[in-house]
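Below you'll find only one chain, the form predicted on its own, shown as structure tokens.
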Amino acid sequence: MLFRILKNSFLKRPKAVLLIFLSITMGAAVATAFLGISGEISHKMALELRSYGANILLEPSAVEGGFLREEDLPKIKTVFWKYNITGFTPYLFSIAEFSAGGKKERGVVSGTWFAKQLEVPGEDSSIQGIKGIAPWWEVQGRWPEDAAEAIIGAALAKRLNVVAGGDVTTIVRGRSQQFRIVGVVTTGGYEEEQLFAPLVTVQSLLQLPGKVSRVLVSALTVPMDDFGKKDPATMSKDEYEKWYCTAYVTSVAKNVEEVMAGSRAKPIWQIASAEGALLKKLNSVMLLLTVLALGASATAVSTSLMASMAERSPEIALMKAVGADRFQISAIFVGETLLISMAGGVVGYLLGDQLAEVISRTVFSSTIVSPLWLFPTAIISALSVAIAGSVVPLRRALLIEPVRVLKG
């Protein structure tokens, strides 16, 4: 009997059913799309934020005068979180005197990698250096390709009155090295007071073969929470395992520190904190948009059902007059809504999956893989919208007085 009533209801009111179906479908589709790309957006945004610069600083743990060993650097790509490390570059620096065209100025000479092919046993080769971890550097000219070539900071270049193509002599502790300037770098920071040359050349100039002053590491991390900020020394064994296996900036730094002999790794909190705060806000925005979409869908469903209930007032009054109780009437209208919501949930999931793919391709130029939990989430979202939207209309339907309605 209930099935026959539901069937007749759908056939007699196709427009109302279609409107409710579309409302639920759109809500489920938007919720599926937003939730589907929320995880991917966090990952993609974390990759984009890596252009802000490195978020881990690796220094010698020894007292003043200590150095790191260049030969240990490939080990950074063998740590537990090796796939989260997007790049790193070493530095060896010293105060130097520069001369060009009769002018002399003091500044900093920094030896580094620009784009070094790094071979790690058992791992794929990768390109490491400044070009990878500092893509925001603006270089007028080109990057050094030879041991005697260098790039110079814009401020230092201005004081020396040197441009790309000129020569600069660098003097450190009585030893000198002439560099051909192939580019002028603008960063808006302290780098503009430095001259950057190949690491091996500066090591030779300073007579420090194989030595490194510091290493900047760029890694994908998750936002810090209260647990991530705890001191590992105060954690229990289970807590430490959880912390170590979560990609906090502190745990990734600990990973790196363990493989670099005589090192001390610490987060660059100015960058790490800003990234974490931005990712948290982004996730909050996605959740808010999902809730608003479902709320709008529930409102549309409620409006449609209110209009439908008004049209069906005589039908409801007649059912009450022949003895139908509140449960039987509720079963009919809730059954109709739930059947429509199930169909809307399935269609909404399919549409939302395609919408997420379009957004990912448009914004990030990449594809995404929808997680398995999205399908039940879409169905639950559709059911939630249907139930929330039918509460007020159903309550009004149950308050209808047969005598008043049937007498007209």
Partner chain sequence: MVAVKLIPQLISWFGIVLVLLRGFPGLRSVVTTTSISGFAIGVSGAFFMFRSLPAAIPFGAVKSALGVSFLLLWGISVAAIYRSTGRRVTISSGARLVNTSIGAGTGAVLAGIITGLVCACRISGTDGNFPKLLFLVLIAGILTVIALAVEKRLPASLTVSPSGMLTAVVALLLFCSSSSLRLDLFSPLSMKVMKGVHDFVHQFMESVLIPDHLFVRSVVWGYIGLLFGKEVGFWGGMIIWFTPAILIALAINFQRLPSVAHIRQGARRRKLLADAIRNKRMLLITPLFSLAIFAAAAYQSSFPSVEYWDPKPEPVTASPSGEIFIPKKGEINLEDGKLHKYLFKQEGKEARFFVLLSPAGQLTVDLDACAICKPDGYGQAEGSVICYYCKTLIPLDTVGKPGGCNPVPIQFTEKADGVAIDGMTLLNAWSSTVRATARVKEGGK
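Just so it is clear, the structure is predicted and the values come from calculations on it, not from any experiment. Residue numbers count along the first chain shown, from 1. Heads up, when I say rigid core I mean the largest set of C-alphas that superpose within 1.5 Å between the two forms. First, how it differs from the form predicted in complex with its partner chain.
Superposed on the core, the two forms differ at Val301: its CA moves 2 Å or more between the two forms. After superposition on the rigid core, the Cα atom of Met286 is displaced by 2 Å or more between the two forms. Here Glu149 does not count as shifted, since its C-alpha moves by less than 2 Å between the two forms after the core is aligned.
Having seen the form predicted on its own, I'd like the form predicted in complex with its partner chain now, please.
The following holds one chain only.
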């Protein structure tokens, strides 16, 4: 009987039903889209932070134009925190003239390790290099395996108009070296303006044998807390011991600095955490917008339900007069809103999913995969909007006095 009542009431008042359905659909769609995007952003960000392994930058200390020594590198695997250091990569940079197919462009040539087998006495052998430290690099083609092979940043490749398989001649201070391009790399960062070649080749090109201009180290670290931010110089002996044996990025950096002659280690977590803070703000804006949108649609539901309650008060009064108690009255009206909101939730989810994709394509220029939890979220937000929106109208309905309404 309940379903019969609901069915007939829907069929007889399509406009009112449609209005409520639309406001719930809108709310659910907006919630789905925003939550989907913000969820995806935090997901991506978490991935990035995890893969953004390099969190310590080693540079020559003070002196302009100084270099680090390549032979010191294996020592990094012997420091106190050696097991927390998951990888490191040396770089040697120089401005260079590139020419390919008659085109000449200026850019940066960068000598590095791609995946170098590193043997350290007393330690297990390990593979070090960009491949391990920057897993998010997208290489079209393959990684260099030979001394004369190189990969090229996407932006530089575009300027030079080369693709994988082409050749690029690199000229630094009159000396030239020809590289076979085996891959084009997309990183989304300044690396796209560089040409990456094996370290040895670049060292001989620059006539800087055994030299390195910076080292990026990636380490498993403990999140910074207030204790970690303290200046080690002001600590008591006990505190210093605890600080030293806690894997804060600063203490690991200090550790590495100690073994690399003439180096200064800078934790680069500042960058990551600044980025993180920005994204966090963005996320909370998204969340706020979602809550506002849901609130707005709850208000809309409430308003339209109020209107329809006013219109239906004779009906409610009649049901009361015939003997419906408060539970039965609520069952009819709440059931009605819940049914509409279920439908609204499903439609809103489908819409919101599309919306999220459009937004993320146009605003963030990335595609998103909508996570599974969005569906229940959409339904639940639709239901909660419906319930929030129907509290006041329902109370109003339950307060209706049949005598007043039915008076002839």
